[in-house]
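What follows is a single chain, given as structure tokens, in the form predicted on its own.
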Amino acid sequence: MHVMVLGAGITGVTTAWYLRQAGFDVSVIDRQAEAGQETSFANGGQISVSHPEPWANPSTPFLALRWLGRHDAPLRFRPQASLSQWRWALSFLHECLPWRALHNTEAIAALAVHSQRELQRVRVAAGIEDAYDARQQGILHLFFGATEFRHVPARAGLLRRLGIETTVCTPAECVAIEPALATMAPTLAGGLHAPGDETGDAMHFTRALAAVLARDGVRFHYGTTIERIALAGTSVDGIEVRDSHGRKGTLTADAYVVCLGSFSPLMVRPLGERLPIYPVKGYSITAPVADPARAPQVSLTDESRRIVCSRLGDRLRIAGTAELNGYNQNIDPARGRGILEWAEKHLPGAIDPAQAQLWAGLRPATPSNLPIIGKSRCGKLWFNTGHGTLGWTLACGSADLVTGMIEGRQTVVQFPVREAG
């Protein structure tokens, strides 16, 4: 059975992998002249199983409101004559009401914990481990405000509830496990250390999955633009693609899994099927290591800017901010600025700023923020997308979720999959 799956970031390419390891033939379609080359690309580095709690949570619309007007506020929208943002945003809300960012906590919790183990477990079977920069040295949330930090004990038990291993720090504490906040602990209210959390380099990491699996047989069709999904009745017939000298053609296959991340649902709208997914703009900076001392060596999470830190071999990854303006990729330098200027306060000496590469890409998020798994309407196609932030976290897990249902086995997760009709 030959499945073909559309796009090459790291969704798509561990979903190539896991179709490959249960026996299918795989192809793979991507625009770019290589795999991970767009959301994937320079991402915050997080395998952030700590952080299973979605953006739409009881204190995001009042957070929301504080950050109104603000350049370098970590949420911000720009309202747009479009039915697809409004009736994003009002799902959104919606599933910030309690009892509902509790079940999305405890469905994420429990695709990152299973997809952690995955990633453990592909890493060894690739041959990979040291070609993405990976760090098993744990995550440090960091709270500045003493107010957010009264509730941490509560997010702790949580956490451990649901199979996540969390200590509650004082600032000394946090100093002990990371010495680089030392220049920071006067401000520190407290943190939370994730010690079994990861980092790595996305992009590497999609890259040379990618490369193994095209030594294992998988065809790679780079440079290849989808212009069409083509229908035959009901049931997919086709994608008609345009290569990078302008031909057409069209790829065929047994089935079909979409993985094409922000994207996803203007490729299957045409096919009657609406995906809830919009594009959150997130910028980071990539940074040369300038003092050793001074650049952590555990991934940094700042809770009340939204900003992430990762140490990626000599480099210094560092990501955040949210931006719902529709599928305007335009970098605006101000939100690189802010995350710079974070750097300089809270790592002084830590980066080179001068050398400091700034990037922004498009995130798929759903309102939920649990991706969209499982069988569409229409026959023979599937989805694996709508990872919002967390899919370098949740990626491996996902692929495997959707192999499964491909394949018809019993997955090992309980997470609500996309059910057809």
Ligand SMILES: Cc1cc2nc3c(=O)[nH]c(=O)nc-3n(C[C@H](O)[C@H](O)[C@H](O)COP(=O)(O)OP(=O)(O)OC[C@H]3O[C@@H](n4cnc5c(N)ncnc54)[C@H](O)[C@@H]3O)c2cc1C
The other form holds:
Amino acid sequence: MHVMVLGAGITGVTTAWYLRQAGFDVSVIDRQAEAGQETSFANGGQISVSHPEPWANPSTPFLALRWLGRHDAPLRFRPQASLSQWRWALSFLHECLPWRALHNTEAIAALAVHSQRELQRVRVAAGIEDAYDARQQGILHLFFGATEFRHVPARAGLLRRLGIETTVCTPAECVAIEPALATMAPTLAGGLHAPGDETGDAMHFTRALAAVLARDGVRFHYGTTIERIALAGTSVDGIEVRDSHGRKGTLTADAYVVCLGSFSPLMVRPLGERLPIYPVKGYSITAPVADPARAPQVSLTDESRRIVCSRLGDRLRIAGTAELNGYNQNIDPARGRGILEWAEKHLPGAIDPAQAQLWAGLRPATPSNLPIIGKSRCGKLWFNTGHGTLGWTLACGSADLVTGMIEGRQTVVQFPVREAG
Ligand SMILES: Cc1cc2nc3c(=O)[nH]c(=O)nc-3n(C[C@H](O)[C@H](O)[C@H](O)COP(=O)(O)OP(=O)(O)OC[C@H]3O[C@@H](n4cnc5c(N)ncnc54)[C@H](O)[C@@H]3O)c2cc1C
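Switching from the form predicted on its own: structure of the form predicted in complex with the named molecule?
The next block holds the full complex; its first chain is the one shown before.
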């Protein structure tokens, strides 16, 4: 059976890996010249199992009001005359209800724990352990306000119940775990250390895995833009594509998996499928480490500013901000400056700011932050998309889940998959 994966980001390439391991004949289509060139290109690098709480939680509406009008706001809503944007925003508010937030946290945690185990298996099986600046030194969540920090022991308790071990730390304990925090320690209220979390460059991982797959017979149609998913009756009949020379054609398979990130809902809308995915823009800077002693080895999450920082070999990646502004991919230099200022304030001397590369990507966000994994209403069509803030963290587990569904195999994770339309 031939399965065609639409999209070669982290989600599509891991899906191709699991399908190939299950014995399917696999091909992959992507408009870019190689794998991992869109949202998976320069993300925060965190395998953040210890952060299953979605953005949609009871405190977010109040924080969003407080941030309103601030140019450096971690979350920014730019209202547009777009029904899909308003529908998404209303649904997001619904997911902020305490019981919805708890349900979503539990589901994400189950998938994240499974996914990390799967990632550890995949990198060994594919022989790419050294290909993506992987680091198993945990994540330290940092809290700068005493009020925020008061809730941290309860959060650690919830994580423990979900099978995720963390430790609540004083500022001095944070510095003992990561000496590069010495400068910021006086401003810290405390931290939450997740020693089991990991980091790595998602793009390098995606590219390395794609190269292994290509050697194993998976066919990659790069530079190939998907124009339309064609139907015959209620079943997919083929994928209408255009190559980089403008030549049109139709590619066919026995089944298709949509892994098109933020572009998934646009592609399936004409089929009558309304996926609740909206692009949420985020920024990152990647800069060479200037002083290794000042550049943290342990990954950091500034919980107040929603900024993450990961050491990737001799580079530091600092990422954050969320902007609901449609498919606009313009890079706002002010957002980059905000991230650089964060680095200069908290980790002075760690990077060479003159060589910092600014990047922006569109997170394929669902209101709940739960990815959409499972069957479409249309025959032969499957989804593995909408991974929002956690696509790197959830990639291998999600790919395992969707492959299990295609194979008809029982999966081990308690996750609300889409059984049918
Ligand atoms: C600033 C930022 C920081 C982040 N930090 C983290 C983090 O630390 N940890 C974490 O787990 N997650 C993080 N994320 C989220 C993560 O990066 C995403 O969830 C993930 O990259 C989504 O992967 P994807 O494969 O679904 O989408 P993509 O990587 O966008 O892949 C989709 C692919 O589909 C292709 N495509 C789209 N339309 C077409 C078409 N019409 N024809 C052909 N091809 C098409 C694209 O070329 C692309 O390659 C972050 C995101 C951002 C923006």
